[in-house]
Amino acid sequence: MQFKRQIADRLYGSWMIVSLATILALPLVIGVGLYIKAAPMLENVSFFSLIFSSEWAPSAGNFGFRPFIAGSVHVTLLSFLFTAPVCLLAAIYLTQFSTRTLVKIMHPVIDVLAGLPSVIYGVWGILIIVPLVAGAAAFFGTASSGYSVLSGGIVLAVMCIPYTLNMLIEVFNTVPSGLKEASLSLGATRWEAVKHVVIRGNYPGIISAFGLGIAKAFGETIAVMMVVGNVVKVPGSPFDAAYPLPALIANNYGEMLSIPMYDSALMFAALLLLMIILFINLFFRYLIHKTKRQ
């Protein structure tokens, strides 16, 4: 009997090991994959003469992904801007002002909102988000016809709310309510025990949940590509429209058998998306680490 139970902790202990394995090779082996298929492109041309230049031709073998690097980043900013105070404030209430029944309503509402196809996002952009875009750019007298930075801005970040919310929600409910209590007897009103101790104390857990709000936005394709026009060239205000690095993938991947080279430049393209995600990664959790010690 005892030595049944070696051997089944044994094989439970070698499968634990095995599954985080698999997990941390994913991202090696992902990464490996898509610089292999887009070794072909970076030995005809320099890494940053890539990502720094401008002209995309590929019929002509010009292949310059600024643009594409800057309508992901105005996209993704903007988004942020738009979802970090929504979220952070909507949490704050949920924890620790609302009632019961309010938490109750809300949570299957945010669940809904996390679980719909981001399809549905973008035809609800088109539908009322692009127009509306369109209008406020001739009330500033900017001709636009809607479809872009902004429009892509908004959709995204409707997106990323319930997820970001989610996470806000988790990191403030594992304050321990003597904390709180403690600071509302030593003559701290409620909104400064929420300030000092709930917030104050989280901001590691804060910034954790932004950046993987961030770094999922910077990645998401169909929606945004629905609204943010996908014209090729750097924007320069929030009316302008843009083309994403997610979107520059899924719209022309179709079409690189029948040119040289577009196969890796689009491989390329999804290696920078990948490099780009993981750095922002890197940067939080350096962010997070120096939180921790101050």
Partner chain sequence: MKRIKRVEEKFYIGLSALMTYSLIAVLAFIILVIFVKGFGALSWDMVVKVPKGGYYYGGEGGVLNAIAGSLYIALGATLIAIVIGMPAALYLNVHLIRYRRTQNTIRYFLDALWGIPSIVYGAFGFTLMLFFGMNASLLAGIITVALLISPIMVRTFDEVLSTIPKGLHEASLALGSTRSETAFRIIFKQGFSGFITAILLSFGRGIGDAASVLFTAGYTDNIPVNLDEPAATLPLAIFFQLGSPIPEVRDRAYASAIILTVIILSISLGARFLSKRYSKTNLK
The other form holds:
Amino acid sequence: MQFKRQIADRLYGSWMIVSLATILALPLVIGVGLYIKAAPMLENVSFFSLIFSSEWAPSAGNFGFRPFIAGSVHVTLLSFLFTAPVCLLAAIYLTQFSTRTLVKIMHPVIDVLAGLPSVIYGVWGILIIVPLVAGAAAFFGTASSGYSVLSGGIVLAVMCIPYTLNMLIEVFNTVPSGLKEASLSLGATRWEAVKHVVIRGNYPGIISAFGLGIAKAFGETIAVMMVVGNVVKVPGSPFDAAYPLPALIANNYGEMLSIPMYDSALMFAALLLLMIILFINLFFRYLIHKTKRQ
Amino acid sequence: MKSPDTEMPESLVEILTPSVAGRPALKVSNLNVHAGNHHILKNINLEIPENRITVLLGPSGCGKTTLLKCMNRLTDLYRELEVTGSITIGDDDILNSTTDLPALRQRMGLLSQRPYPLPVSIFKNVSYGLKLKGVRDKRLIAFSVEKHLREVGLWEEVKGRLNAPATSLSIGQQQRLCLARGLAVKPAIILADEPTSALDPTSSKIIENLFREIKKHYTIVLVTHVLRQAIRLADHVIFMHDGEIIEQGNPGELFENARSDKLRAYLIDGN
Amino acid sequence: MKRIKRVEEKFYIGLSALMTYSLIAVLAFIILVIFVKGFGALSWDMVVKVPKGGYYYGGEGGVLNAIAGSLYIALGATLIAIVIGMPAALYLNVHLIRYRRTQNTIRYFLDALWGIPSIVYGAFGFTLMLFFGMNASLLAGIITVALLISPIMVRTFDEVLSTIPKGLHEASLALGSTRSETAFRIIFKQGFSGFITAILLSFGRGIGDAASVLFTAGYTDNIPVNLDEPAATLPLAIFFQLGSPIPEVRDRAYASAIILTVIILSISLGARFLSKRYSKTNLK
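Can you swap the form predicted on its own for the form predicted in complex with the partner chain?
Then the entire complex follows, led off by the chain already shown.
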């Protein structure tokens, strides 16, 4: 009996540790796997010329990623412009001013927004946002199909709001009410107390939430791909179409085995995406973990 | 160094003097607080005498902290609380919703159970209230910061590192900093909610001595459940139990011959 | 001065209230748009039939192939994620309980792992598939999605496990349990509500994700019966039908979007309900 239990303990123990090790090794394995596939590309062309070249002609063997990187950056930053103020204000309202009933309603609302599949956001974007943007473009006197950086930015923003908002709420909930009371009893208005205690005291947390939101937006694929136009060109205005990195990978998986080096180029794109996003994540998560410990 | 008082700019004396000096301090009438079905404070009537230390005494959970928070309407922060009745300071009713709350709260300083330094430097903690009042004069602010840090006996300890974050101070120093910060807005009343409960005996003693010192200029309302502290400091005692005021009066009388069983039991347990 | 402050306060509080309420409005708007556009094409056939010949030109049939494919993939992936995620979370909270720093470091990496986009998992799943000489299939899709949702599973379960007081571990060990007995019998039961939430969250993510199965699961009009057959998925079905020039087919994409939304909504609400129900039996 005792012996049996000891054996069981050993077995279960190793099952547990192997599982944990597997999951933790995942980013490394993914990185190495993608690198092996991307290596042939990197042997021929230098990393920097890949990133900075604008020439994209797969069948001629020219792979310049600049338009795609630029597309990703444009769409992501534009979405950030929408996400940041909305999330900051909503998180403040929910943690400082709102009634309990509203908080109770908002929990499932945020959950569902976060859980809706990206293809649903894409459908919504095509039906609503794209025509709206086309109309706006006409209003400003430029021609646009509506499939553009702006549409991508808006759809991405809505998708990333629940994600960033949740993190901000978590950050703001850690502010002790005694600190707010101190500020109020020194004569601050409620908004001043929020500014001085909730916002200023949580700069690292706020910046991290924003940073992680950007990382999430950067890797989003399907929804963006559906509304952004997918034209290989560095976009010049929000009404121009763009072609972000994830869309490039997703759109061309069919042909990639038929053109030499194409698969290598796409895996390089995936590797690039992984590195950028992992780096942003590790950096801002570190900031959060560090401030949490204090 | 010269005494800071002689350097005070004449024209600005007004900002730095207590705003309601010479008036009856605080009057609570028919105060009731509910949280849902729970009746937290039951028909509270009391007066806080001026330039005295009034002690709100009672076991934990008897509602004394809630009563204190009603006095500067921090109860607003707790959405479930429903407050009725009136609390008047001078001619102003604090519970009246049209009252200019920030200004009213500046007439009362708060010292909470554990120190809550604002997430800024030592200097800015003390100057915070003045900045809110709209004081811009750098010389005046520096003057006020020094004056109040001296008042709580912290100046010599921190004068070399005024720009260090307030959280770098020890917890006892932090509590004194919070007191200085409260004094800097020149309140008439100081509301202290078990201010020594998180402190070691030495720091507690410093705070208690400070209270004795500053009651010449301020009215102090002290919440405590420590009987010995009440005996050491009180000029006026209000004994509460389960949301009600059981007895009030001057400490000599009250502690010598308690009339109610509850207070008598508390006195026996407390000693 | 005072007036300005009061106006500023009113303005910002009003604005933040507006932002908050607008989120409810946006959610309602999205769901409304999907339902209004898709309702006309939604029929019982959509749910219970696979595409017949000519379906993609407006002919007979439904998207049962995609519904089944999505459920199979999400189910299989969730099972794998349970097998590696559940013990991993328990190990983190039982065996490593003495090592706070290690715990935090592992959580840090898991959080970062959560942030990796699904398209990267998809690309990696594709290289894995080629490496093992597999074709796009149900199995490849399941494995890729399992990799994607495992970190989510671990971290969600862990979130609840980490709140269990240390005293419970001590009590269990003091009664003579081994550590794995403590983990699987005591801590697992105590954190059961978190386990349910973790499963449903992972399952929902598995059903809704398109980018990871794009390369790996393939697409077919049949319901797969073997692990090595390709499988259609609902998000991709929506995506492909939407690309059609024929209006009837596009309408069916919207109808399929309703089906997907309803599935996701029920999972999300179910998770709320179940985690509340199971957490009631727990000690606080």
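Numbering follows the first chain given and starts at 1. Superpose the two forms; the largest set of C-alphas matching within 1.5 Å is the rigid core. In this text the structure is predicted, and so the values were computed from the model without any measurement.
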Inset, instruction - Kindly check if the Cα atom of V234 is displaced 2 angstroms or more between these two forms relative to the superposed rigid core. - result: no
Inset, instruction - Look at P27 and decide if its Cα position differs by 2 Å or more between these two forms after superposing on the rigid core. - result: yes
